[in-house]
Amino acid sequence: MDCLTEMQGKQAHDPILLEKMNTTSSWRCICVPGPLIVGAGPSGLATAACLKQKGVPSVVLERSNCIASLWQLKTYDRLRLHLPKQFCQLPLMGFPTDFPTYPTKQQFVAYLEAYARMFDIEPRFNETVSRAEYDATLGFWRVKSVGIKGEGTEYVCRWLVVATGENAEALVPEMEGKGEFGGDIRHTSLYKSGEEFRGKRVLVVGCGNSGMEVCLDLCNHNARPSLVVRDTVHVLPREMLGRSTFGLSMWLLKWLPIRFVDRLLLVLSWLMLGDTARFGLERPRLGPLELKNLSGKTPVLDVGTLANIKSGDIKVCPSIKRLKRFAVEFVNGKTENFDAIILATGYKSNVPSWLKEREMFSEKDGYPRRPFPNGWKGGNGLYAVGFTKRGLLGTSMDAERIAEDIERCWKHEAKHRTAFTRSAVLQQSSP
């Protein structure tokens, strides 16, 4: 007995459900035998691949026209993976051996495309999920999507995997006087290269890895960048003692407590980079690893930006008070002129806008309410992948757990269906 037959049986005996289904008669309805995965980024691809390996089919919906749309359409040209490739590979397939330690954006996209081909993952592109909710009467998830021409489709599935991730929508802060500025104001999702800002005064807002790297890119294209540092930040060398800082940290954590590892990282950083507070980059009280565990805030891995800050090629500024005509007034009372502003202010989850569920996901920030490592599973066959604040390593862990859990349910229901079919055959053949 497949899910469509089960639905039809329930409808035949439930006039309220019949009326409910008729209200969506203008929508095409598709019954998905396996899980429905929303999002074709690394998280969605990893989950689909792990399911495929276990013999569980899935359907992947993607609102854009390509896989990994964030990487392909919304990242700057010079972007590389910030961590070594061995910590960024997806389950079941490593990076090519000839790829560098820190693959470029183009290489990472090529890896993901090869990954999708290897596991025969063919997402349904240009389908934006507008609403998903669990129908307790039906016992299934009802997921509505809208196509590029406005056509509607309703998917009915027993398992729903939310793989839209932490970076679904650009986070754009409100700024007083934004309408007065007159110059170019854009989020990093729309920034490609410093070439178009050559010779211009550019203010970069946000001192995370993206903000730091955009400043460096602007310097390399002879722009005149300034960096708004609104909060404390840990800046670490990308490599220490001949190893990647992340790899060294993971190795040390096998033997030493996190606070001791943090102290060691900070001592090495001070020896290699000096006192960053002298240049306007004050460190948080908590160490980089402890802060990451508690808040998800990632330390900056320096790739050359700090040297430009030390030389004065990049100027550090305090928080913005308000914008004026081609000028910015800062909270310290100073006003400086700028031609453009780049907002390296990060991204946010968009789950609350379409998932009508309150138990697993927070309506406030769109993240699972339960902290890592327990946020991957909810009730009624709902799952989350890519919300760990631990990058691609966390994504891989989620994908493997989800596939194992769904496989158990899949096998159990397969046995149930087989037993039901045999019973029906025996009843039909009896005199």
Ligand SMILES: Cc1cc2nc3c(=O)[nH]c(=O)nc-3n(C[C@H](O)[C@H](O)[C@H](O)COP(=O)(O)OP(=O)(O)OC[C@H]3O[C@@H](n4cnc5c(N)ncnc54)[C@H](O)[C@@H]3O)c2cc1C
Second form
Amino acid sequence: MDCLTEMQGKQAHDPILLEKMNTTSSWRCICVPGPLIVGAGPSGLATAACLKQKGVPSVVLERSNCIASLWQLKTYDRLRLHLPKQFCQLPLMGFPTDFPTYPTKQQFVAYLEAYARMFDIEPRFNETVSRAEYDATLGFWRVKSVGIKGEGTEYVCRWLVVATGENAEALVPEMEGKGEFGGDIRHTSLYKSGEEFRGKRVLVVGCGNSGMEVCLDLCNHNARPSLVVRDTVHVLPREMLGRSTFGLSMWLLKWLPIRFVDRLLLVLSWLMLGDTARFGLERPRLGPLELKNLSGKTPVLDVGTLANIKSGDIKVCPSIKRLKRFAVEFVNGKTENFDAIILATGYKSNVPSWLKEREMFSEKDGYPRRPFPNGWKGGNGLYAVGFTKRGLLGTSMDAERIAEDIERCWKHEAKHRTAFTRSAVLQQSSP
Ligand SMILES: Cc1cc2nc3c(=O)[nH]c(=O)nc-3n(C[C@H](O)[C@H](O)[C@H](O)COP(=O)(O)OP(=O)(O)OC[C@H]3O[C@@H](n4cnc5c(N)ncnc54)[C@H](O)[C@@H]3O)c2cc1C
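Any chance you could show the form predicted in complex with the ligand after that form predicted on its own?
Time for the whole complex; same chain goes first.
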């Protein structure tokens, strides 16, 4: 456990040092006695709640104007949780019993709002963290945020919790001829409903859960979707043998080796869905669970898209070679006309853009370098929540561990902190 050393404790309430911190910066400076959490999505909220329950106050910074901005602002209308609710609940508070097994996004957001209320979490909205760096002289993190009017604030804190998510920025691929296309090209984070594409020829790029579901939504709104399938993909039924496929897999893994469970899932999928390769959806060489463990690639849980692929209502296409005027040329040499393109090409972490630290987080992908379940803790009071590639289940595990770890330091440091908070609540406005 790397708790505040005696030296750091003294520095923390050294008026000369604190004065230096304040005057070297033209930013408003706020000293946070407890942890600073960046991001008010499910991960940030879960961590704040677990800390609160242990008597540790925290400050949550959020770049948008609401909690769970990914869910509220960047997802399509028909979205439901992909996994049953018992695998998606945050620590300390379950979903209401009258919620369905797969809550709608509106229900999930209502749950998160109730969660924030229950634990009295009030994030500081419209504050984008633009830089965070450990100040070894002080023994504290210096975190800079920018408000919507460009106003800067510097937070000084002992613990920094990164909760900005695996989906912080949309991944938009380069495509030759993009400027020529002329039609609507948008990422799924900007797609709401198939309503506005009624009657149109739409090419959906990417065959993960989002791409498959957007295709289904387009079909349901009488659009004409085609799906670009570049890679191999595991499509599994959402339910098997009267249970959720995810729940069944978790249960089987308690008793059986992963390869055996994978075999079983594939046999059942074959019996229920047929040979997906016949419809252009080749399966990877590794089984769905092994692949998820090794690469983080999530299997698609089918909610009806496959039936539309089988019936020909959704056409499967190979990779794109280039875009032309309202048309797409594929790598097989064929060209087809389209009115719009939806990019279901995923997201990326934004951590390398603001966190000046390279030991815990990889600069390449913005994820913790140490694999699950050891990626949640770094050095100097740095933590990561929600970077496990295991959805909300991973979030809950991280949040609980982080809160326990910080609580130990918090109690240990109670003596220094009293002096620190008394002398160090600096509120200096910009000149
Ligand atoms: C369409 C879709 C469906 C999904 N369905 C499921 C599911 O059914 N079950 C499941 O377990 N998982 C699901 N996931 C995975 C999903 O990532 C998690 O459910 C969850 O949203 C992760 O929470 P998070 O708090 O880690 O990240 P986010 O929800 O992305 O929250 C991160 C927050 O940090 C803020 N932020 C980012 N950068 C900064 C910055 N520099 N400064 C300040 N704030 C910042 C963002 O605005 C955001 O509000 C789904 C994801 C998607 C995209």
